[in-house]
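Take a look at this single chain, the form predicted on its own, given in structure tokens.
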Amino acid sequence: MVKINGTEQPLEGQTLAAYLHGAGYDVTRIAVEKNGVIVPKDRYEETILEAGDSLEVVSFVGGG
């Protein structure tokens, strides 16, 4: 299982892109923080997911 901002969720052995991409992120607007540690977003497609990581994506909102 891999815990995605709080939830499990069966994911391993898929890219970091492709969850992204299957729950609708818009990737421009996301930074992804793996085991404590920021994803670079050029390395989002070679980053793959195992069990026991612990994935925070958090959403930019503009605002003023």
Contents of the next structure:
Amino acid sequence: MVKINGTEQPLEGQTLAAYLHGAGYDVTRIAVEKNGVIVPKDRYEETILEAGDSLEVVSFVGGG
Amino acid sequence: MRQALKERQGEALQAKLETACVAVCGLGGLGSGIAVMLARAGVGRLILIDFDTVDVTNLHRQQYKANQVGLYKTEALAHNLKEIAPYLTIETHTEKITPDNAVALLQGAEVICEALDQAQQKAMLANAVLEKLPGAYFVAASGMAGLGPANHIRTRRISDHFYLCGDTVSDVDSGMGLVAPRVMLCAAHQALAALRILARPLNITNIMED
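Condition change, the form predicted on its own to the form predicted in complex with its partner chain:
Entire complex below, previous chain first.
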């Protein structure tokens, strides 16, 4: 299982890019941390989710 | 003033804050509020970054005055902060933050407060800081528009160097715009997060459970 924003999901083997696309995220508005470390945007395609990974996908909304 | 701060906040904390540097990226309702609070608390050095000028539509929530409409926000805020805290060191940059200039602008800041307006800009800065300035603490904001409950605004620690303030959902582009008290609440969360991060090495009792 992969923990995403606190919820366990069976996503082992998927790329991060595929997960984000499937979940409907706009990649221009997000920052992703995997196991406490930022994932650079140009590595979303090559990052493969593994059992035990913990992801935080922060999706920003406007206003400041 | 230094003596007054020492008496209020304790010598150890005041000494720590005096030598601290915090960057504020974007000087709208969040950023101008964060800067005022950090200046009052005695943070020694602030880096203020914004490309824009004060507009009459800003005055309902931002820390500017009617006679400052048309001035660069960097200049106007530096002036207002100097009136509050004359001993404060201020570095201003009147330009737009990009992935290319972020490191040069933000180098030296222990805490970087994200107070930009657009969601894409917020995400850009988060990625740039967390990738390129791994030693800095990043305190971002997302979700403070409208008249939702005050208690939905909160601070969450995403990872060791990444804090997120706001309710995460109240988008300025859907529904009501920004209203002063809720923006100031979120700014207060960010300013407090910055102070708590700076105070952490002092092990002051009861302040570091989050």
